[in-house]
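In the form predicted alone, a lone chain appears below as structure tokens.
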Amino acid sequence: MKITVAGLGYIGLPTAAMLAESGHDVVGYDINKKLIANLASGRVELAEHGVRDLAQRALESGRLHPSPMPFPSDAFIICVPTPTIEHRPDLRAVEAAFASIAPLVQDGNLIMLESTVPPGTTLAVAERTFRALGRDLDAIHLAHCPERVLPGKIVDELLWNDRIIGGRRPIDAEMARAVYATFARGDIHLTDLVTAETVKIVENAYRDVNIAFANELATLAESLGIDVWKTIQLANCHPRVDILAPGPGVGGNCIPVDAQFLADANPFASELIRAARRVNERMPNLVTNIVRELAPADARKIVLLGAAYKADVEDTRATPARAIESLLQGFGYDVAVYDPLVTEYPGNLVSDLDAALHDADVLVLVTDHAAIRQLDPQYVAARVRRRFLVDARNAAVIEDWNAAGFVVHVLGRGRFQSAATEALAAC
């Protein structure tokens, strides 16, 4: 088939490359001219090795064609972002993508939307777009096929995760299944458009609520003087309990955004979802308060270790690091942010570790990248002004940091930890 993929971001590029590797002739369309120019010259600038290698192979095969405009095709897949503005879904990119491909769509063609959207969006946007052109939507096949991959494991999950496909009509879902079955190894489940849209946001809202429970436990543990990590570990020994890990906040372009989509569908029936959002959104405040309590009165410089929203990816969308940085700056601190993977970040990103550590009074472990977990505390100690560490991920080996002279506070442990208290806890 000839397929146009609109949007070559975290999902669109690997999807286009996977389709090209499966033998389809694929046009990868994006309005980012720099991205298209880089891809056209064979440069794939991504930190995730699997996606970079996959895209490189697809480009070299000659079956993936980067383009600043869409082309007539048998099928169109839309993979554009759907952020929020003041907690409301921003569907402008989805609407623009539909508008860009609509004049090229012929009767019998298939349109598949992968972008995560509020229930009812796929049909509503398609109807508005084609009605404006005087076209009959019944002559076009329409499906919603939500992406369900985890950054850091995108290629494996594109291959092996089950897919949910919702069709406007059963024939639409069957046609979409035929496209994805050319590379997907997981089961493919067919349903209607609205159910498919809702399933995706339910999955991420579920994660948001469960993370909020863990974060609320961490907040309680701070006041109760107990260790939330040990508490969760012991609670999870129960066969029907599976509490997730707390942290400095929930980032990325999925979990915090999608939960809001579901809450917006019916605010009166989504109290738990909206409460979970509030809990997760205030975690940067808790981390900031811990830093202020731990920091010496004359502390000037705080260093955040990690800018990405999760470990071992370069994605900084909705990262809690930015909120923590802003809060600390509001209290008058000089804040530097170090991340060995991130190259683009809206705050004060310092690419050199030594420069970031110079004259630091407090370190805050925000993102548990392997490279950050493996930092040598003795090396760090020789470069900072004061030796204080706030670990928001429970990723540091406290004994090693204590041995290097650091006072360490782990998020969700009600007292500053020392080697002696750690040894006691181990008993």
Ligand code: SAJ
Given for the second form:
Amino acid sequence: MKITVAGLGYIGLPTAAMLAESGHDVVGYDINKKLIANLASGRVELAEHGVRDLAQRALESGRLHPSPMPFPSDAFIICVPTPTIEHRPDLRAVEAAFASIAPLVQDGNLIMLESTVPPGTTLAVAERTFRALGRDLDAIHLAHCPERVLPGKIVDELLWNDRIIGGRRPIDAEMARAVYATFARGDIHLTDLVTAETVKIVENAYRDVNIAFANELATLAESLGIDVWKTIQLANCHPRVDILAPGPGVGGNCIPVDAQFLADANPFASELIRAARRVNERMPNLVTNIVRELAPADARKIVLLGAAYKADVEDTRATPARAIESLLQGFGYDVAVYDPLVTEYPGNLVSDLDAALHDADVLVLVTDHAAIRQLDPQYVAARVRRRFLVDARNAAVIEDWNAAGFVVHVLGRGRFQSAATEALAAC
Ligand code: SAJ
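Can I get the form predicted together with this ligand as well, since the one above is the form predicted alone?
First the chain shown before, then all remaining chains and molecules of the complex.
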């Protein structure tokens, strides 16, 4: 089959590469000319090495053709981002992708949207686009096949996760199944467009609510004087309890955004989802308040260890590090943010570890990258001014940090009652 994949981001590129590896002739189309030029010369600049290797192989096979424009194809897969602007979904990239491929779509072709969108979007955008061209939607096939892979495990999950495919008509879903079945080894479940759109955002909202429960327990633990980590570990021994981990907040471009899509669908019927968002959004306040309580009165410089939104990725979108940095700056501290994986971050990123640690009064472990877990406390102790560590991920080996002279507080290990009370009052 000839397939155009529109949008070569962290989903589109590996999907295009998988399809090429399965024998399809794939055009990888993106509006980012620099990205296309890099790919065309065989350069894949991605931190996730599984995706890098897969894309490199596909390019070398000659079956993946990077292109700054789409080409006529049997099938089109759209994988463009859907961010939010002031909590409203920004669908411009989806609309632009439909508009750019529509003139090339012939009767009998198949269009599949992978981008996460509010329920009803796939049909509404397709209808608008094709009506404007005087075309009949019945003559083409339309499906929504939401991506569901976890950054950090993309190749594995592309292969093995089940897929949900919603078709405008059953035949459309069947046709999309035939495309995905060429590489996906998980089960493929067929449904209608709106159900598929809803399932995807429900999955991410479910995770947001579960993390919010863990974060609420961490806040409670600070005020009750108990250890949230031990409590969750023991509660999870129950066969029907599976609480996720507390942390400094829920970042990334997926979970916070998608939970909001669902809440927006009906604000009156989504109290739990909106409450969970609030609980997660105030975690940077709790971490900041703990830092302020732990820090000595004359502390000046705070160092955040980790800028990425989660471990072992280089993505900083909606990272809690940025919120903690701004809050601490608002209290007059100098803040340096160290991250060995990150190159793009809107705050004060200091990529040299020694420069970041120089003169530091308090360290805050924000992202549990392997490289941060493996920092040698003795090495760090020799470079800072004062030895205080707030661990917002329960990732540090406390005995080692204590042995190096650090006072350590792990988020949710009940000690900072007033920090918890103030965080609640601030949000
Ligand atoms: N987090 C916690 N505690 C936890 C788990 C995560 O605080 O126990 C935080 C992380 O540190 C991070 C945020 O939540 O800041 C989100 O991380 P994540 O690993 O839960 O999810 P994402 O955003 O990287 O990927 C999610 C996945 N969705 C689900 O697991 C339901 C992925 O499968 C989706 O494909 C992806 O969103 C997406 O693109 O929608």
